[in-house]
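Have a look below at one chain only, the form predicted alone, in structure tokens format.
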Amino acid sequence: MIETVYSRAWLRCLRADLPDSLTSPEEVAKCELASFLGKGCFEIKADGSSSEEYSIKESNGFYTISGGKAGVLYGAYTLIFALETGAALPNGSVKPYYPLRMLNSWDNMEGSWERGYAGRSLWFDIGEFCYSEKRIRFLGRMLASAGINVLVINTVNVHYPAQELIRDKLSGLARFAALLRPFNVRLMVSVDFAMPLAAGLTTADPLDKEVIDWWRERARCVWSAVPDLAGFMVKADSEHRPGPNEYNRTHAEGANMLARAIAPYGGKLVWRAFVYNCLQDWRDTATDRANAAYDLYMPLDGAFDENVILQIKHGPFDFQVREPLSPLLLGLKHTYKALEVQLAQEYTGQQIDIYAMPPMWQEIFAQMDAESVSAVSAVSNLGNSEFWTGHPFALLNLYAFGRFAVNPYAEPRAVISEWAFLSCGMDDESTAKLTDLLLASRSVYEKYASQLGLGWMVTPNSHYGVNPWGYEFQSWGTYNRADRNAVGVDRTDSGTGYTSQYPDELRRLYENKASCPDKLLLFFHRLPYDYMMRDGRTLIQRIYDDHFEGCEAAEAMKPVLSSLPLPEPVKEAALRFIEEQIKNAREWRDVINTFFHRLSGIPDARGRRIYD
């Protein structure tokens, strides 16, 4: 049964199911495109390559498919859309905008999952491999599907057994591997800087003769065991990992150590740039977070290897609601980058409420050259729960993810109803409140939750829920500075100087406060509570405005979702999920007025209940 529940939660389109026996990207195509058209009714051209571009050319009603082995796959999916959706087909050929679109699975091999909102994990327990293999095509099928072609398999706090993946689990390693190779998804692994001490060495510093060996003879046996691999994660010298910096080495010379010792094989080392000060005292008012990658990272621009991506998530802190694109993003010149997002909703509602992420990620794109990245990563959503990802919406993300990382370019209007449409199978009317539902939540929740680019409001550990202090006084570097007479934290030069990060034109926008975005106004400024607004509203009644707003949104959604003719399943759970998300709302509107009320002691102008 959980099977078919598993199957009926993605795309409608992709009912039928494939046999366990193709082993290649383009039998994959044959079959489902033989599901959907029939047979006699196209032909699959695969030249051989390993080209991801394709071409579709249709003749009186029949198809042809020309291109790569993984091309030809994208191509059958494109197609079945299409028809489907009665969309165009594509003119020329086409191919995904960026080589590597990763998945980050943050996977414990004991069976959970790191800032995971969708039950345990969907390949490992108990400290090995456990899976239904079913279960993992399928798994395949959705990648491929929406366009991702990359899987980290573990998180990136790599704990005891995951170290064992590459050394005494590379046959398990290789069996998974094989189960997603037909879908043209290779897996990366997330390795820890510090393994050669784990293996008896006394050091792992990385221009030590003998730790160069050891990451060369690893490297050896794991491409031997999966040539395909795509390449290893680290984390390094972030939030109490391990890392060059303990050797008096940089970030250049410890990436650069692995990246040489899995280069013979065609890996990539993908390197995160989440390194900050976690050790912070609240009272230091000069130390700013938000600072800390672009300091540490530009003075290295250009020292990287040709195989090392520096993965920088999009914002300067955390994935929270709203943040200002990261400048590191912009300054890097001589470095290839990945974008970094989030599609666990670890800061946006944890897959409870409702937060469609296409929204943010055309900001992001528009603010920086889609060019200046070489890959595009997302932290991943999926568990072992009904819909794979808790709320059955949530599952838009996953395939929005994959459609800007194919197209980043893409606009998220079309894509939310596309993904709409394809999964729950209404009429044109129906699929557009729905539609409209979705492109609305990001700005609902922000309202309640974290307007005007505050931030970290957040009950600490667990991040969901509302607590304005909760994270105040903490060593997380994480300060909102809220008294009695203002909040928000001065990010100017005459502050803690980070808008010197950005370009110029940047720099000048965000710099002054009657020309700074309203959404990132308390991210960079900040501000007594009589501030007057752009609108004409204090900054005070803006800040209870748009609480009592958000929750009013959220309330409204239940009528909208009860009058919708979702597939019963899809229905049941999006209304007891909302039913969650409203009592969430009215915490956040009641505790963040009465909060400020306090601080401030100015009442709502229009007289509405906070409470005292």
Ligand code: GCV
Contents of the next structure:
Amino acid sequence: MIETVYSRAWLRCLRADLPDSLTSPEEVAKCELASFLGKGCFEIKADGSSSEEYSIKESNGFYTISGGKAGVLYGAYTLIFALETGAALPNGSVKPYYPLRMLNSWDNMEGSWERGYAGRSLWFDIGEFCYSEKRIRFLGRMLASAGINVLVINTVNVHYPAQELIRDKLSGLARFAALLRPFNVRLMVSVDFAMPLAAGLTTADPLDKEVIDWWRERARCVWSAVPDLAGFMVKADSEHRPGPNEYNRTHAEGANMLARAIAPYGGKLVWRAFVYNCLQDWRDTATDRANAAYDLYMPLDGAFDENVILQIKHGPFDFQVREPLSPLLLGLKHTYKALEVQLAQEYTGQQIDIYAMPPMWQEIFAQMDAESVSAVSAVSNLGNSEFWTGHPFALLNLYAFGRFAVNPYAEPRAVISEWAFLSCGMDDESTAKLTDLLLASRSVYEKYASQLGLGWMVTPNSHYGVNPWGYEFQSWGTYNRADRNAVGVDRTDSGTGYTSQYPDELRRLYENKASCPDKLLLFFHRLPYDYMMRDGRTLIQRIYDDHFEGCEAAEAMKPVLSSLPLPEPVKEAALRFIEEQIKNAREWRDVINTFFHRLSGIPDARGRRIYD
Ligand code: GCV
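Now show me the form predicted in complex with the named molecule, since the one above was the form predicted alone.
Full complex below, order starting with the chain above.
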């Protein structure tokens, strides 16, 4: 395979390659520190346990890192980054907050990548494992240094030949697992619930004895090839994927059957809660897709086995620019849960437009008790492009996800600034300018692409670019119901009843349009265009203003980027991408403003140009 040049990402201060011979996190830690600090400046005391905990002590410029086998590796990266950025060393013993910090790669085995915006798969091609070991090792360093410890290697939509990952391709799986093991990264595989059918059985019914035995035997073979496999991930009864409902079994029955097959090996069964009717009739205004997951899973709370983790997207829909927190994350009390976020910018600019996610994650963790979930999981934004993520700044989201997984109380500005300095190595003033730009980027995007909680106004299928009625007359349950008088869906008690899924305090907040936060107003309420907002503007004026302002803010990013001493080729790429972003922002501004102007007939109070 031809080796492409790739960015060193935030590991610029470290040497490009590690020796191929390193087999344990402790060895990696020693090697990274020896080349960064020099031999004789540090000691590593690994206690032999598998703990991820560590402590760092300094005495007269000599550093001692103590901890478990994996812990000392995290300690080494913490020390290196602290010395590089001038940050304080942690006090006492520290360990990552979540034991499972998962990156979900939606890679297909033929090499494409579902919702991928940065080239092709880093490890699959033409139905086989196919990768540069050097590059995968570098990936391992990136993941470890960010704190990520599980890599799900294939998309949850498991099609042939990905089903074979747990059958004919076990030796490839084992080799790949071995490459990432020294970085404390364990693999997980997405499996197809109906796989027994592909293997020749007549059913995939989770209560059928032959099916149960088939999965047990599969688990035995898989874990004998990869003894530290983290587990299986399953998307069932969702978007045409098979599942237990086809056999009139519940999701608890389906998940528990698989969980029991893998439990003897310590495997976790990550079951995705992204289940809704994707064949809805758009004329049906009583059915609300936002209600679906809560309605399905709340009655099953407590029915899942100990090694099942229900993976729940952060909002009730599907990674829109702004959604309220999924009520399922708040409601389930007796089920292990993983929070799912999406680094791949499917609805948030596709790694062309800048969209830094840390402010969003801070909001998510502020709304839910961090302890109420036991794992975090992110859809990957990586591919084989030069910068790993298409836009070089999109790599921030991978780094920052790791930081929030290690510490859900992380501070967005600090994380962004740390990433900016480590990745670009600029002076303090320039780092601060880039940090400000990135910190504001989400609200810039939100203003031109999806304000007031209205989502889905995107081009169908590709999901990039504006199309206000693109999803309006489709079966996906994604409607804005805009007409000449009003826009939005009433999700209150008098509407679809979605608000009733929240605990009382939140229910009251959202139920009442006077208290509902502006950013979610049209998510929860259907409002006339002349509705008077808290700030004294009408709804339609706010829509116009936001689109003009969002577009202006995108345009204003260009001179800032031009002025920064970014290293090449990052600068060239940033200037190239900002041209596309500005074009996109202008299109959003003009299409959305024209759309609502045509519907409402109300002109812009400030007389700006809106096309007829
Ligand atoms: C993996 C959205 C995406 C799909 C994705 C799905 C999911 O619908 O568009 O590509 O499928 O979410 O999360 O399962």
